[in-house]
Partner chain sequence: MLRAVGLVKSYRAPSGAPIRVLGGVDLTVKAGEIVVVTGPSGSGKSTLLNVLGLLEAGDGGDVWYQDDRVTALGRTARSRARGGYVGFLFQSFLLLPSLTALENVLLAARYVGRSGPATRQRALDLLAEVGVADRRDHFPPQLSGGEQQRVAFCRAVLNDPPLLLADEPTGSLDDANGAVILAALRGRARAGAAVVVVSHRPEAAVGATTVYRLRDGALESSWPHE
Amino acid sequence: MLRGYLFTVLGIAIGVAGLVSLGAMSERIVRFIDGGDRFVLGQISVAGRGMGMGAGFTAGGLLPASAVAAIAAVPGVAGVQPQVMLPLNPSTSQFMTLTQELVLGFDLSVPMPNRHYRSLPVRAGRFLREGDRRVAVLGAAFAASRGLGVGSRLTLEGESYEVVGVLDRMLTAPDRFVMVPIADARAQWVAKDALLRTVLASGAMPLTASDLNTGAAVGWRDGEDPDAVALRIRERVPGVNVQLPSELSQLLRSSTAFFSALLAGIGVLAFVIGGLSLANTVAAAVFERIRDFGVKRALGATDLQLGREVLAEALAVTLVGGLAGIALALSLGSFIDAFVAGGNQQLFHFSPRLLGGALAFSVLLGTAAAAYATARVVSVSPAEAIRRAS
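For the sequence shown above, give one chain's structure in the form predicted on its own.
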């Protein structure tokens, strides 16, 4: 039955593949925004001022131990985790990338204060533990791009690190992080930052190892408003940069708003064009069989019998074409992520709702187009149908 609909199936497959691919790009952006939003709303990010090469939500200049202690003493604060966040390679431009490759050092003596990420999901191996040295946990995209796994060795600033864990793919910033104990991150900071080495060597600032923090993640007590606690820290602790969770969330969403709007517009356009193309393809396939329908009606076939036959064929054709389009989109997305993007980041996210929605859309629209075309065909007399086909 489907042999005569080969080109119809191919046309539907191409249309559905385009819809699914654009939808998957949009889903990826949505997941990135939602993941980042969930992260920044789960903690108060505090950064030091002044010199430094920090990057990201909880990094800046120097946040000494005295400032960490002062933050912990602010009413409403439940926990303060010092962190060191550094660019993996300061000489590499991160322009037009969703996230940077960063080294993130945790003070493992303090529980992670982020309310939405009390622990990061580990796919293989384990997470960092207090007392660890020269070990690393990798984000999923970072590990995939370099072919690293549990037990592999990674060289950072001339030091060899054992990979003890790889995170689940989170489709947000940690996918490209290298997480290490804070003592190791401090050593990397000194190795990377010539200005910091100069200050330490000159003795101009009395610094100890505990003073070498680029920022801190701060939690709040139950019942407290995180923005109010952040404002309290800003008022009571001088020399620090405090990000209000709501402001940081808004900044994240506004910074990606253009790309979200662009993809949404392209997706709507593709939805309309693809839908019209699919409907036209199915309708044209039905109209091409007008002579067959005329002959069958002349031989006594009823309109109901013809309608059932056409709808059954349309359902089969659109189902096969939709599945083929989804398979084509999945193959294309996997190829681009693996080879074109180099495994550094995932550009497509094929969620179950996207795949199910695309298949349902193709079947329903194809069936509706077939029903419309059949209604037009049966309105023509058998003799006229045969004459038109001739």
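Positions refer to the first chain, counted from 1. We call the rigid core the largest set of C-alpha positions that still match within 1.5 Å between the two forms. What you see is a predicted model, and the numbers here were worked out from it, not measured in a lab. Compared with the form predicted together with the partner chain:
- Comparing the forms between these two forms on their rigid core, the Cα displacement of Ala216 stays under 2 Å.
- Core-superposed comparison between these two forms: the C-alpha position of Leu355 differs by no less than 2 Å.
- After superposing the rigid core, the C-alpha of Arg297 moves by 2 Å or more between these two forms.
Let's compare: the form predicted on its own is above, so bring in the form predicted together with the partner chain.
Only one chain is given; partner chains and other molecules are left out.
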């Protein structure tokens, strides 16, 4: 049935491949933004406010144990997990870029308070456990960029860490994280931050290890309004920076609004251009066969019979072309991801909804174009159809 349709199938495949690969770039960023949004909406993020030490690269300051205890006592709070977040490379410390690499220390004696990330998906090995020391769990992109896997060793601030786990690719921030027990993160912080060492050595502030937190993730009890709980913490605990989940989400949304609009535009363009190319290819294939239509009508084919025939062919051709286009886009995408940016960037995300949508769109548009072209072709007499092509 597809005999003689090679170039039509190829034409459709190219249109669909363009559509799918542009769409996949758009999906990639959408996933990133959505992942961040889910994260900030799943917890109340609290950071220390400057403790009068100007704080080296932890611009937010220190969240001491007393503040952690005070937050835990606020009504509605369900759990407070102290954290230490350090930029892996301090030279980029002031900018939370989309691709920043971070060391994140968790206090594992407290369950993860984030409602949307109760645990992080581990692809290989295991996650951190309470009592671990000098072990690390790596985000997928970080592990890939360094060629690390479970059992590899990694040196951070002069200390050797064993990689015990690698996370699934999440297409959002944790992909570039190195996760360690909080005690190890604290040691790294002290090693990195000269100012903090000075403060500790001078004894000017009575600090113990448990005071060395850059922030905390705070959960809320079931039925509580997270924004209300956040406001309560702000009221009752002085000297801390409390982010309202909804405000943070808003901030994230507005700071990525231009990006989102740009990508929506690219997506629409991809569908319009890919769709036009596909419709044109299918319609041209039908017009090209105008003589065949004339002959078939001379043999007694009714409009309905011809219409059914064309639709079945268009369906098959667009389905095969669409699948070939998807395969083309997938191989193109993985090729680019593998060789561009040293293989540690993922530029495409081929989501099922994108692939399914692109295929459905191609088939619908292809059959519509075929139906339109057939209506045009049978509007001339069979004699005219036969004459026109010769």
